[in-house]
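To begin, one chain is listed below as structure tokens, in the form predicted alone.
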Amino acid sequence: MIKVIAKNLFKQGSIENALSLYEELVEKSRAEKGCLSYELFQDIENPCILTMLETWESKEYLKAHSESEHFKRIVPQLGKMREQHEINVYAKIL
């Protein structure tokens, strides 16, 4: 099992646009084979921080996700609205 934590700090005034893009990304990603969960969270103290928590059956499914049409189209658009981002990918060991 693979867990992805993608934390993003968005520019002021870009959250509404980002959330609109995330709606499609979440919907289509959840329908992908191998996706166990795909959830977006917003920081309670700073609404400009959005964090995606993903769980995939394997690295192969995660790789296929990163090569999907919706990922390749939406993620670069989100990147233009970000100030910072951090992505960590974990393999379950226990």
Given for the second form:
There are 2 protein chains.
Amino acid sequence: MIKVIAKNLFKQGSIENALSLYEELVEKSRAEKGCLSYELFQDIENPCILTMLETWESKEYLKAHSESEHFKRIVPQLGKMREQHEINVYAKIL
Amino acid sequence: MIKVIAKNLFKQGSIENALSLYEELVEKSRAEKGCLSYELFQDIENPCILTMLETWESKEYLKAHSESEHFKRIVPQLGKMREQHEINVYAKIL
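What would the structure be for the form predicted in complex with a further copy of the same chain, rather than the form predicted alone?
Time for the whole complex; same chain goes first.
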């Protein structure tokens, strides 16, 4: 089981556009094989921080996700709206 | 539902001690009222990055957690082993 945490600081005023892009990304990613969860969270103190929490059955499914049509189309668009982006891939230990 | 992501960069050589402290923290935190999940993850590329993913029923339960005996005893000890610490409290939006 692989956990991905993708933390993003968006530019002021870009949240609404980002959310409509994320809606499609979430819907299509959840339908992918090996996707156990794909959830978007907003920081309760800073609404410009949007973090995606993903769980995948394996690294192979995560790799396939990053090569999917919707990922390759949507993620670069989100990239233009972000000031900071930090992604970590984890294994559960406790 | 409240999600907490506490990301930590530990000093080289401190992981084993950190893990034994985390074992107790995880066990006692999971037993607390309102704790829906309390899981520790290790970055697959950098083993010095340990991130706790917590889910709480409400901010009130999270607050009680931060005032618990085990939290107040263990977390400062972990603090001495860390180089960096980043904590965000989130609400789910998608």
